[in-house]
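Take a look at this one chain, the form predicted on its own, written out in structure tokens.
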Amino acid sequence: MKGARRPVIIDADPGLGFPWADVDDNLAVALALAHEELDVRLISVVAGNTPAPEGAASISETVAKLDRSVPVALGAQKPLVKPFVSGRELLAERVKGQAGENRPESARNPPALPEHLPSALSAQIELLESSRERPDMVCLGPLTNLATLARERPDLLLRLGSVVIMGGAIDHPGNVTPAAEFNIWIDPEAAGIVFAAPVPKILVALDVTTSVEIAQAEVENALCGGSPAAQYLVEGVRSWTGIWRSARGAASFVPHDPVALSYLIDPTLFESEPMRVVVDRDTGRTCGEREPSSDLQVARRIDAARFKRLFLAALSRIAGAGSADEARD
């Protein structure tokens, strides 16, 4: 018998449907939407992939293509001090070619922002106000909503079961500069005050997630049944995909915020450890200890091969592609 569904608020900062924009806040998504245990009751969006009203369109076509219904809530659209630079732009900066290539025929007409949404900062509130239960939280962006509501309803955060976090960088380089990692860099404010909120965080930095690559080919097989949603996804990681062939040559991504979101719905693929960990203002650089009574669990390790045998699955299933059944150990 299946237990109660685990209510979650995913707080992201999505791409698909953009030119130059990752897709992997995306593709966590549907992980979460392809798993019945959890219950996703929110998705905020925050400023950083692209801006904000961008990450809410592309989210919310995504949820559509999907067949799911899921209230999407416009959030921060700069960081709390520094001023907004997307990933997108540097990403263009840095992998030099024309604007159009290696893009979802999607992004030629950029999905459209729905009207009347509501700010992430009122929805998170009327979530976390009314339900009876301790929604988990995974922030897949920076940090900025998440600090926004500890800054204006800190005595909300006693009702958030926990925190799952994709950022960061350890013992690992950045990704966007030799220190740092993207949605820490972006907002350093944000994250030291998340990092001291007084409720469970786990942080699944890129030490971990840099452990799993996805080929393009592994995720065309898994979404091999053609079906509208499946062809809307493999488009993405196509165009995704094909940026990193052109700048690297391969075709293949690193699934930042699924290996994230897979906390939730497994814990066991991962080793970790609790740790202080403080953020350098100035540079975005995280520099953690080991410290035994700390909140924040940071993972460590991650068996690889359990992590993309349950997220391809968990593609097929969502897209309507397949009957592959999720193998288990």
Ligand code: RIB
Given for the second form:
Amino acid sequence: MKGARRPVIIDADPGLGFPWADVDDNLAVALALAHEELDVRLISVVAGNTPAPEGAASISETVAKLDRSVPVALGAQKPLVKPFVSGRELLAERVKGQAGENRPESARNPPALPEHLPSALSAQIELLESSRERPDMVCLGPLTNLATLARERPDLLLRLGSVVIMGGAIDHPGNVTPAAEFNIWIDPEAAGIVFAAPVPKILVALDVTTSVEIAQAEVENALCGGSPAAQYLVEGVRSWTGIWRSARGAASFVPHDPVALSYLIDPTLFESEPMRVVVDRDTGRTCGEREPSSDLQVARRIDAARFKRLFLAALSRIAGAGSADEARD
Ligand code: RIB
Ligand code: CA
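What I would like now is the form predicted together with ligand RIB, since the data block earlier showed the form predicted on its own; can you produce it?
Below, the chain from earlier opens the complete complex, with every other chain and molecule after it.
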């Protein structure tokens, strides 16, 4: 008999379908939807890899391609304090020239923004007020939406089971500056609010995510020849890895967000410890020190081989399925 399904809210900054945008949020949502034990109740979008409307268009397309009907809500269009600059703009500036082309391969018509999306705040409030169980929340982008909820309705934080956060770099270089990881760097004020929130938190930082690398060929092997959803995902991965093949000679990528999401599927993949993590508001640096009483668990290691088997098996199920419903394990 299948166990009880866990209600989950995914807060993300998707980019699949837009040039120079990371596709890992979309892959994390696909991973979640391919796992029966996760009941994805809401996907709220935050400005990050792309402007929020683009992100909402991207993830709405992903949900439709996977033949699912998960509600999507449109969240913060900019960080709490800093001006907004999208991850895809930053990457294009950094890589252009190296990539030898002005646009990633397989540039395609971007997805259209659905009309009449609810706001992330109203959708999260409605869900948390009405849910009988305590949903877990997975934050895969800047923490602006959750910080806004914490400010507007701190009482509802107690309705969350736990919060899994992809972000930060503890004993590892940053990826947007040498000191800072993108999700934290772009909204350090929000990160400070969320790290202090009275809810069990798990931080999956670059220290752990960068120990996993997925080759384009591995994804193609898992998805090729499969369902229309599989073809859609493999085209997105090709576009993303095409940038890195041109820029650094390796058609591979780090699945930051699928790694973080996998904590909800199998926490035994990770070794973690309670830490106090402080965010430097000026640099976005995240400094951590062991603190046994902290409600923030920081992932320190992952079984990368086991994670890859779990991730690629989920993609294979999607490839072999007519819909994500059939892809669930
Ligand atoms: O630094 C990696 C993180 O920034 C990932 O969540 C990626 O999607 C971008 O949001
Ligand atoms: Ca992300």
